[in-house]
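Shown next as C-alpha cells: one chain only, the form predicted alone.
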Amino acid sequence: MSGYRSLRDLGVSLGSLTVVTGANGSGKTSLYRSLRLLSEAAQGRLVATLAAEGGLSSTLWAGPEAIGRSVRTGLHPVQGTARKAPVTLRMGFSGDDYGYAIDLGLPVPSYPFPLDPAIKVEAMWTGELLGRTNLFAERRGPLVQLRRARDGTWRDVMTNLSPFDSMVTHCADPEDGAELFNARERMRNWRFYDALRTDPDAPARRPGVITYTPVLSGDGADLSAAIATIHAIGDAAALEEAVDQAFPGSRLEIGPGDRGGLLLHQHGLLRPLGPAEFSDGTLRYLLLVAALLSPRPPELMVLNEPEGSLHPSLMRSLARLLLAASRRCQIIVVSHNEALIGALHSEGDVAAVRLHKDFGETVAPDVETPRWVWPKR
C-alpha cells in the first residue's frame, strides 16, 4: 500500500494466518480499509468508497513526500516541499497464482465530481511479481489491453472507460478474459467481518427466516440461518464442539418452522434461551463461530478486533477457531487484545505483523518486506 492514510509506503508478508496488531493510532485500521478497497475494486465500488472517505484531500498521505535522514535525526523539522513526483495512491496485492495493483490519482480539473479520485493504471498478472512477460491485462488511462490466449499478443478491448471504472468490473471477456473474470471472482469472495453488532437492537438479535446461508452477512442478521445450514450441509460436530468448549454442556438447536430461531441450551436452565436473551459476548462468539464455520470458505477472509464483548476466557476458544478455519482459507485478524494474540500463538503457528508509527507513517519493523514492482504510469 503506498500514500493511503497513514500507510505512505507499507509492504507485509502474509501467512495462512496473520494477525496484524500495534496501539491505538498506529494504522491497524487502515491497513484494514486498505484490504477492503481493493475487494472494493472487483465489486465497482472503489471509487464511491473513497469519495465517501471524503475523497483524496481526505485519504492521502498527509506527511511529506519523503521523510530525509536529517529529519529523521533531528537536524532539520518535518515540512513540506515541492512535490516531485504525481499525486498517487496505489494499492496491491500479490499470491503464488495471480497479483492485482491499481493506481489512483487526480481526476482531470473539468471533472464534475472533484471528491472522485480517478483511476489511472491497473495491472493483473500471473505470479508473484509483476514483469513484463507475466502481465496478462493492463490499463492505462481509458485503454484497457489483454494478452490474447492464442499467440500472446496484445489486444485492445475497451479504448474509453471512464476513470471510476475499473477494469477489473468491467473488462472479462469472454475471449481472452477468463483469467481476469477468475480473479475478479475470487476477490468478490473475500470477505471482511467488522459489524458484528451485539447491542440490544442487533440485527442478529431479530428473528429471521431459516433458509440455506452458507455464508454468514456482513452484519450477522442470518446468524440462525446459516447456523442451521453449518448443522445441515457443513461441519456439525466442530459447530457443537465450538460451542461446548466455549459454554460446557451447552448445544444449540435450531426451532421448528421456517421462521424457527436459534436456541441455545445451557445445563441448569429449564427452557433455551433466543438471541434475544443473548449476552453480548456469547453473541459475538455464536457470530464469530457462524462465520469461521462457513460451509463455502473464502480465499480470505479478515476480521477486524473480532474479541469485542468476549470475556478472556473465551480467547482460546476463538483462538482453536481461527487456526482451524486458516486450515480451509487464509485469514487476517486485526487485534490489541494480548489475551487472544497469545492464546494464538500457544495453540499454533501463527504469522505477526506489528504496526509501529514513525514520524507519523506506519511502518512494520519486524517483519521482511516482500518484493513488489508497481506499474508505471
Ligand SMILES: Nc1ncnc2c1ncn2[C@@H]1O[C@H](COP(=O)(O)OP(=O)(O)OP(=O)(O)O)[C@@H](O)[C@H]1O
The other form holds:
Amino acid sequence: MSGYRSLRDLGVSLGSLTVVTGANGSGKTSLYRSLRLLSEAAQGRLVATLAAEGGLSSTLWAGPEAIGRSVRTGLHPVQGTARKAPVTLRMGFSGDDYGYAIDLGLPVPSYPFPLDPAIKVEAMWTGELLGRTNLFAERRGPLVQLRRARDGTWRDVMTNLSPFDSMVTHCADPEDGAELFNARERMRNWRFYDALRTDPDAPARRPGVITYTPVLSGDGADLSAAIATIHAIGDAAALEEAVDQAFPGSRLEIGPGDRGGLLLHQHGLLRPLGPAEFSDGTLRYLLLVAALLSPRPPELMVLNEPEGSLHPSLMRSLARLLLAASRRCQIIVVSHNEALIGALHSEGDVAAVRLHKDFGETVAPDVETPRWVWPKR
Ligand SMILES: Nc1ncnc2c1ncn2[C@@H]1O[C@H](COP(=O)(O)OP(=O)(O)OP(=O)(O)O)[C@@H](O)[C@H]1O
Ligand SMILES: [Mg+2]
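Return the form predicted in complex with the named molecule of this protein as a structure block, the form predicted alone having already been given.
Full complex below, order starting with the chain above.
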C-alpha cells in the first residue's frame, strides 16, 4: 500500500492466519480498509468508495513526500514542499498464483468532479513478483491489453476505458480474459466482517427466513439461515463443538416452520432462547462461528476487531475457530485485544504484524518487507 491515509509505503507478508495489532492510531483500520478497497476494485465500487471517504484529498497520505533525516532527528520541523512526484495512491497484493496492483491519481483538470480519483494504471500477473514475462493484463489510462495465452503476444481489448472503471470489472471476459476473470471472481469473494452488531436493534436479532445461506452476510442479518446451512450441509460436528466449548451444556436448534429460527438450549432454562434474547457476547460468538464455519470458504477473510463484547474466557474457543478456519482460507484478524492475541499464539501458528506510527507514517518494523514491484506509470 502506498499513499493511503497513514500507509505512506507499507508492505507486509501475510500467513494463512495473520493477526494485525498496534496501538490506537497506528494504522490497523487503514490496512483493513485498503484490503477492502482492493476487493471493491473487483466489484466496480472502488472509485465510489474512495469518493465517499472524501476523495483523494482526504485519503491520500497527508505527510511530506519524503521525510528527511534532519526532520526525523528533530532538527527541522515537518514542512510541506511542492510535490515533485505525481499524486498517487497505489494498492496491490500477490500470492503464489497471481498478483494485482492499481495506481490512482487525480482526474484530468477539466473533469467536473475533481475529488473523484482516476485509475491511471492497473496490472495483473502470475506468481508473486510483477515482471516483464509474467504480466498478463495491463491497463494504462484508457488502454487495456491482454497477453494471448497461445503465443504470448499482446492484444488491445479496450482503448476507451473510463478512468473511473477498472479493467478487472470491464475486461474480464470468461473466454478472452479467462485469467482476469478468475482473479476477479476470487477477489470479489474476499469476505470482510467489521460490522457484526449485537445491540438490541442488530440485524442478527431480527427473525429471518431459513434458506440456503452458505455465506454469512456482512451485517450478520442471516445468522439463523447461515447456522442452519452449516448444520445441514457443512461441518455440523464443528458447529456443535464450538458451541459446547464456549457454553458448556448448551446446544443449538433450528426451530420449526418456514420462518423458524435459531434457538439456543442452555442448561438451567426451561425453554430455549432466540437471537433477540441472546446476550451480546453470545450473539457475537455465534456470528463469528457462522462466519468462520462457512461451507463455502473464500480465498481471504478479514475480521476487524472480532472480539467485541466477548468475555476473555471465550478467546480460546475463538482462537481455535480461527485456526481451524485458516486451514481452509487465508485469514487476517485486526485486533488489539491481548487476550485474543495470547490465545492465538498459544493455540497454534500465527503470523503477527505489529503496526507502529513513525512520524505519522504506519510501519511494521518486526516483519520482513516482501519483495514488491509497482507497475510503472
Ligand atoms: N490522509 C491521511 N494521511 C496521514 N495520516 C492519516 C490520514 N488520514 C488518517 N490518518 C491517520 O492515520 C492513523 C491511523 O488510523 P487508523 O484508523 O488506521 O488507526 P487504528 O490503528 O485503526 O487505530 P484505533 O485502534 O484507534 O482504531 C491515525 O492516526 C489517523 O489520524
Ligand atoms: Mg481502528
